[in-house]
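In structure tokens, one chain follows: the form predicted on its own.
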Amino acid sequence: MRRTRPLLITALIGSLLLAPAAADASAGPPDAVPGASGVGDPYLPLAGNGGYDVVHYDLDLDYTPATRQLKATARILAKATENLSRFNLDYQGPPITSVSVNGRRAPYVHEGGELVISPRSALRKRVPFLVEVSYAGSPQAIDDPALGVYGWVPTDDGAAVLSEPDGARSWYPVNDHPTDKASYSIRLTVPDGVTALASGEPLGRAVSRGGRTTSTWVSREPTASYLVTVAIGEFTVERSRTKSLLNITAIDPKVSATDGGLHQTTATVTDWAAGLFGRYPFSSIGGIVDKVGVGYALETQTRPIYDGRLPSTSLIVHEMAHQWYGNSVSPATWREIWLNEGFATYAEWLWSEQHGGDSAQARFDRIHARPDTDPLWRRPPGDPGRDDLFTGAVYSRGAMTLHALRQTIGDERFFTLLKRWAAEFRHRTASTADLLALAEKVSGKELDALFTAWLYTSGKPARP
């Protein structure tokens, strides 16, 4: 089957081919060094890789649910940040059939979760290069004793992708860390009658040929690898527009015959959140309800996945708040996970406060009333540890930290901070130190002691 590449990747590849240094395969720099096998994240040291930044991923995926077989090609446009003799990609997917760099076959070694590629000629610093990896087989989910099941997860009628924190490696070669965001184009080919969706927006109409249907999805805004999703199976799909945003929701009919208000509530929540947090950072919204079996929801970019049941309004608020806090402003390291979950949980408190439910203060008070011996106070959310990335303290104590900050600096400055945090770090990564610095700038107050007590100290902090 002949497939047409989206205009975005065509233009990017064209720019690569016009770069003289990239075209000259014999001009490798003599001082080239191997790229690092990880970015040194304190919790996931081998996640991500050094020596390059990815610009764009072009993923061509052909999947057959009945056999769970995937035939795929990943084209990765990147730019070297140093002279490279070889480089790594994170990958733990099906067997590889070929690898090339700048159109030339390249030797490679695939061991564990690392794909080590040695281009025929060393890569020059600041020059773009194109990697193409083809592979085929049955992708498997990652089953971590502490973090659970994630990555490419086969379902009864297809598959769903929920990759937090480092599960993108289960289904495509990737620089699998939030510090290297990129744009994406994803072509999905499935048997006729099967629905396939992905992050971002559809490009044109799906095309059926030879008993298989191909659709293309494009994410033009920077996207962290763990936030890219694919959902394949039987779905009832609804599409509409709310102001300037495309809204696409999909429901597995085995879960429900109706959407339970998901489509309209997602639009309503997004409009409300934009009033508090600033302009929505992406081009579409929506949600996917699928019978996945992992037992959690994930804020996959533009289109969260909800497992097994229709989501409550509170859960929709949580996952859509992540589009600002976690997806657009992403954690600089996985130790900063509270910046995702604390903000999204506090968004739930704000929704309740503004829609006739408990105030944020009432929720804070109820949690703070727990005794000093409660397990909640044992784990500081600012550094929970790798195996406790998703412990309850990250969510509830994270939200309490924000409420303590609100109480300390006042509502006007606090709500200014929410918008400035989302705006100043839009489509970037950030740390707790960045938030502290901005909060002190906005408030004119010294806040080190508050952050230390609520984020880094075991035991119940004193009320502000």
The other form holds:
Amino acid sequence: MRRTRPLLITALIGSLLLAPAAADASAGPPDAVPGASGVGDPYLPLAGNGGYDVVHYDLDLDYTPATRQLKATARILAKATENLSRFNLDYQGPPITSVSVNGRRAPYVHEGGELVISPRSALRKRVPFLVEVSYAGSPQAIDDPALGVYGWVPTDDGAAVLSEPDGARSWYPVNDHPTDKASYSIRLTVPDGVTALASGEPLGRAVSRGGRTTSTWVSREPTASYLVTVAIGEFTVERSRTKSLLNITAIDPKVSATDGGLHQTTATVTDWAAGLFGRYPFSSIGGIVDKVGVGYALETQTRPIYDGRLPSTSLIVHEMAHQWYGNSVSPATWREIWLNEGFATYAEWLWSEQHGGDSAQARFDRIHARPDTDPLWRRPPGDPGRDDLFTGAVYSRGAMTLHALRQTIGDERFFTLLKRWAAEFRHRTASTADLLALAEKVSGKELDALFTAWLYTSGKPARP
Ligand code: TRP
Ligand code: ZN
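Would you generate the structure of this protein in the form predicted together with ligand TRP, following the form predicted on its own above?
Okay, now the whole complex, with that chain kicking things off.
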């Protein structure tokens, strides 16, 4: 079933293009309304858009590292959720050269990070439509005073993409919010001799023609826009297959001449995590080590990006744990970021505990011993604010919250909860309220006091 999806999408796109175009605007529904410019995220009000759901992104990217020029076409298959007179995409990339909807040129306005498209005839609720946007120029990374550098990041020999939380708009037009996951196909064309990778699985072999090489990458499982990655440059690539999973790791030889065990450790860690969290949610694993210069790693789907050096085992555990917690079970809003970082950090603690290192209890105790005046206790992780998405408390107090929960409900129920959380919200989004409800169901205990103290109350919480 899953394997046929890209074919189905190709057929759908074809039939949309062949369908006789509605003759004039009057063919659209009379009660059409403009789609919203955001999905209502409390931290990022313009992230995502209303009025439609994206089914699939087909991205055709041609990049020349020496000139940093990108020439691209994005084909977006979406389904209207209301009768739409116009709709928005999030976009802050190179200049647009053309926009069409269902094969007909469409007027558009591009202002700030919003691309507003007015199809010639209004879109009908529940009916799929195809948007095609072509653009060319030099993509710029987003450089935010609080969140750092993210999005499409040019490197000295290519580019790397790390888009959390809303950087996808720097390189393709997108409904840029985890609540609208979609499948992806990405075609990368680069000069012969340059290596190009993306998240997901390669489709066939790379093809070279006229001095340029094209590779195609497919993500069949639902993918949040911030987790889509591309890496272009000089890389040493290793491929293998473990059980059902393809493993692809790539290392910039300027970072390291050897892989330092990344390939094997990623496979080992994934197996370990699947034992604790349940079946791996995607079709391949791996990792990319590149000189990006942003100073952080990102759990890009199937293939995390590690910046500047070979990752420690603990960092591999963190990023691979995100494949379950963050990538498959994604935050319903960016306020829920602790559901990503608290779980990934707690996975590091569990790895340590089960591999001869400190126990989770020891780590909890060490952090809890910090004085009441430590800044860690100032801002509770349940609502860190947009500028502090990646602040220490989100990670460590988030992990402590899970440990306090484990202490309260016991190991057996806690580990059942970890699996059920991943299973019940697989490939979806979830909130802290969903976790509280599931934890209460699994344990039969009232847990809101614990959640309130650990996630929403400033000051050091009492031990459970
Ligand atoms: N989500 C990343 C991780 O924990 C971290 C991250 C993303 C980050 N963007 C950031 C950290 C910006 C600091 C600044 O793996
Ligand atoms: Zn993380």
